[in-house]
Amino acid sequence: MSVLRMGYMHVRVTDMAEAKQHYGNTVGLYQTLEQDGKVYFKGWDEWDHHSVVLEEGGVGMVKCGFKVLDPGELDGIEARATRFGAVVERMSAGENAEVSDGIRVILPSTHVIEFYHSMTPVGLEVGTHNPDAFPRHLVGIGAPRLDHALIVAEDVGEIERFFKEVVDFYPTERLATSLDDDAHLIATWMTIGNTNHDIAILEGPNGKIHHFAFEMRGWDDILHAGDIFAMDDTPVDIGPTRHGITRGTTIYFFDPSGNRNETFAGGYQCFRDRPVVTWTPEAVGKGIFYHARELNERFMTVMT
């Protein structure tokens, strides 16, 4: 399977000026294009044209895209998604600015997922010839790249099965009602490679997103992000803290429209032969917020 990573997250915002300030000056992304009512951003360690797209007119996820290595893989994704029973259509090059042709899939949860094989390259901010470790003049938290997203679906098992059967993702951790094989699945964390997760699915209303996350380089960067959020009066949901699930360090925070973002660092490497970790409801507080070991109401109820 040639799926590489999550390539872009496209979300709605209520006020474009405020959103540009947040993603450009607080998150520290680089604006690459403003066109047709949309604004495009990338992180400093991303080489493709964009990873975040903002569109004015509401709140929540419009769609997300996954990049594949081999254009020929798109035919297989189309066939498998059709057999799965999802709504599938071809998308033409240019439908998404600077993005190739590809496959658009509407999941049973109503989320729109796109698969594409190329995007206009614009290069790393540090270049690829004798590069420095990071750009000298980072802005805000200086997020290097888009990392993952947690989407919300009524039937977590069905959407997990889509990612397994159609694009060969595998689960790394799960939240289930018990350890029994037929236990009800409440949430799942899935990866295509060796990271903790590229996508996660949580039980809840179809079509919603819980958060999308930016990779940070380590705990020091997470703490620095917390300082920046305080300076910028950015609403923080929780953190800095650690997850039990994935072992990553984190801050959850909100953009001005109410879309939840995350800074994420650390965790452990995953491999296909690694046993799946299972969490059960009595330990969910420890699993999500390892230090406090309890959830706040906002974390469980705010979805866009």
Given for the second form:
Protein chains: 4
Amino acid sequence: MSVLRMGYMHVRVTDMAEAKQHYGNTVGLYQTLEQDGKVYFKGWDEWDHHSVVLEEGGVGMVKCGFKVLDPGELDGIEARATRFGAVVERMSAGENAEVSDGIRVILPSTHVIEFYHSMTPVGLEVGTHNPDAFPRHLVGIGAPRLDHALIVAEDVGEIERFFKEVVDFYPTERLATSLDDDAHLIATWMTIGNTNHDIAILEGPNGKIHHFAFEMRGWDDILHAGDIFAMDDTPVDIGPTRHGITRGTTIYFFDPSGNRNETFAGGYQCFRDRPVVTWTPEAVGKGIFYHARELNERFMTVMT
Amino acid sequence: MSVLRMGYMHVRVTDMAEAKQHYGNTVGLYQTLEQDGKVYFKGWDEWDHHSVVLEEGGVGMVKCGFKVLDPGELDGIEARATRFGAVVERMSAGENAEVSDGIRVILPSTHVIEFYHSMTPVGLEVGTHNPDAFPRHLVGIGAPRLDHALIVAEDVGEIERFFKEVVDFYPTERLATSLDDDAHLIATWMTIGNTNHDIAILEGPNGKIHHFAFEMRGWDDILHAGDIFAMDDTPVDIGPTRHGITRGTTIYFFDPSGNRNETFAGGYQCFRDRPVVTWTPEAVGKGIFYHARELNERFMTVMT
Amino acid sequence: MSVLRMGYMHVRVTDMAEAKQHYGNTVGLYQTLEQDGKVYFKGWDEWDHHSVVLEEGGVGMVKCGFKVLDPGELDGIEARATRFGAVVERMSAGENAEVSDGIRVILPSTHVIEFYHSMTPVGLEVGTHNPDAFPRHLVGIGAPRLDHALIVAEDVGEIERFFKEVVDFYPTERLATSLDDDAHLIATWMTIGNTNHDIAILEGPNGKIHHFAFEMRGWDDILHAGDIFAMDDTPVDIGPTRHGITRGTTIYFFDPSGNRNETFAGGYQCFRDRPVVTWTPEAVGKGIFYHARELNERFMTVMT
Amino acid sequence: MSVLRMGYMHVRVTDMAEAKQHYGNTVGLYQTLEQDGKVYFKGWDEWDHHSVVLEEGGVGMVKCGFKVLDPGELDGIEARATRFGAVVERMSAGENAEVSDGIRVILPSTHVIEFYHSMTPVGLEVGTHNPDAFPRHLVGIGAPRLDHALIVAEDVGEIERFFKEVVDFYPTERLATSLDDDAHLIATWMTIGNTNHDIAILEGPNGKIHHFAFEMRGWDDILHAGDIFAMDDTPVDIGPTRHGITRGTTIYFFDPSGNRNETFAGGYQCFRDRPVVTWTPEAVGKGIFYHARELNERFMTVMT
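Can you give me the structure for the form predicted in complex with a further copy of the same chain, which would complement the form predicted on its own we have just seen?
Once more the chain from above appears, this time first in line as the rest of the complex follows.
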């Protein structure tokens, strides 16, 4: 398995002071660096330098990074991405603070994704010797780690194919116009390991992001997150609820700039031989929001 | 304490077959009687004959009953209700199946409420000798017991006064136009004991009911209830979420006729000396739905 | 209903500095006073001045207090306690810091219990105007409130009778040698309202206390409490587990002096007409610890 | 990644009728075959034919199987296992009912493990088209899937090395006599993917198994499992509690023959670059049982 996970999400925010308050005090991430107009955060259960990067000026995703296990894998990714037809370039150590050299790819959907093999390690907040189960004093919702992102693309099938062919991801669940082989693919959830998704792709305008998500420890932490959002006047899009797709429990909420975040907990263990789940349009409401079984307008239209 | 609790809710349904499916298989109540066009249900953690009565023909509340500890208390209720100015009449044993004689009161809001001192006991599903914590095989959401109702009245203050003066209830939380002494009362949550509410009253058209609620065991059972609603195509109004008012966690949903039900869990222990909480209009969204902080149209307008 | 609840528990501790650390930083109570060698605490969801009083010098219960709704009820309690044969005396305002005048009773079991009608109010931590569901920053396990105590007496039946006859408590569950009417009573759980117990009495040496308990919000908070105990090296007696008796979920733990505390969550709503549950010796293990179904040595022998 | 997961655990039981009752009605697995004195079960969230095999005659592990993604990987495993010095043989399709051909390895610890590339698929209980989040009617604790096993070996380091070198597992947590490089390894938790462990190895008599575990959905399902064990008189070893190691929540319990089972929920996402956690003996109690912080006698001595 060459790719380990989505290691960082780099987004634009309209107001850095508000954004720092949100990601620091509400989401409960640890600020690890502020430099050159960018602010870097990590979750308490992450050991690399950062998983979220904020940059002032608008909204939306600047780029995201996927970590690979060792440098030797970058050549293969470069070759396969080039063969796929994506725009590929080498990046140097230091282009991203604390991040190694790597490969930068511009997807046909115009999203920029970077593959890197190392980031300055800063360690788990609980340490690695007889550690406690979590830090004694968590802030806000205390998000442990970045989990996944849902990006938006005009041609979902093409981006699914990129992640399959270039980095060996596999789909766990798919939303299509029907069960037929030639059905049109509306969305896909893909993983490289046992999680439900490292990346998901939804049909829509190229280059947009629907949300990026933090993994929480369970349904009760989802409730606690919702309570903290109420205390902090954090706008909630929807939730707490369950997704039919992935079975995960969730709240969608917005940062002060309007980027959608998610708290996600649960979901099942995925494996490459697990049958892929297919959702068809008559059940899409249930697939997205299992309890309400209908999509709200915001969910369908707000992408940054 | 003269009144023990709201002992039964008697509602109309448009289709009895569908209603039996809903209250029996989805809510998971136990049918205890079908007679004279009425169907009677109890929860697994109730010991009296029934707590829900269904009657075909329309929607909405026919009446509800409050149980008192002993027959001797009925005289006092009759006297105080008469003094209050309500319409009061004696009812005989058997007017309600399996229910003792008692007092019937028509509130100024036109709601009919009955006070009775006994109902045929049928016992807890788990028994009383070395009982298990719950029945081994619960159906649907497995609602343990009826908890409370929210009724609608043009003059909330008047109905609050009725429950205070006639049956010694006390308000635990109130929604008013301001904190001033002469503020207009929009809603009130009242209890006779330690629960958050046996009855709540919301401003609106006389004689209507907003919902009646079943007590669940916790936040996880609220999730499970939502999941069962998805499987059974039970329309969900809102939730899972938390109420700011009472702190309880909740899902509002509808029976097939359109009567609103609630699953309610949590909330705090109330006492007569606990300071009353007051909500004012700028926070009403948060008070009702703590996470979303806004009321949906349905919640405000659908009353049966 | 004359008695509202057990309002305070006053215990001895061997080391005040350690005890303050325990009740303040681990249990998460708020210190409200330190005076004359005594330290006073309250939970975040309590409004009166204190619910726990610590006094240096040994271990065990000094006394506990029950709050009544108004002063007029004290005469009746005095009369009934005297008739019962207990030692009764009037106490003055100020004998207990911030507590009104009242009645002091020495039970036949030598336990001292006080009845009082008011305590200096200090308010809920979340306030009473558009309050949040809990304080933004809780400490340790963040115990909301004192819930109940289990005291030990040679003659359980006699003390049960005291609470019935003098202050109108009723038993919700009982442990007896058999189901026969003349069975020997080993333990009883009694309440004045809708909780499972305000006080419980277990057979054993007079004057001892088995534990006193804080009410938690649910099973997940029980887990969190256990995690905090691990971080703070708080000795755990048993749990997390469920009680068969009351169905509550629980952890028993010890303060640094050896007084047993409990975190208790759940349990069902009690009512005076609910059938009393009876446990018999063959199921006592299951009654106390539902999952393990056996009592540990500590549980049976450590009383302070 | 060549190995997908531990696909089946094959154990001996002393009484098949009791064992079927346990794994079918209490654990809630689905029986898929009874043939030649063996009984086969799967969990509701598994799609291959079986994950548990029972065989009458004694107790303990007969063997366990690991599934690989495709047949081509078996050659490499065979070569590396042979080079490692293990006893290796080819097995034919049908030697295990419904299981493909593969490789059988006898570890130096005498445990038999099999690698296979396919098993007759029987499908998820919820299907793959617009599926519900779980089956409407689960039995007993409703275990979704087999998760991992803890086997016992005289030389833990050797077996850890086997899983590293032969099938590319990596350790996530380790228990050693100290933090020194030459410390003696007492136990190790290893995974091939993102779970906390597919296999763990504990120092002790060769060929024994400490337990095998089913993955549950969360802490509340752990409570529910404990409650079902109480109802079914299933012996509980310890729990509900949390492991310090893996952070998972757990109950250990026994099948009627004395084989130890576990319900396991939670734990964190593992990655090959995550720092390995090391536990040292002074914290072993906390590592195994986070709340009690001491091991019980049974846990240390009962291995089958």
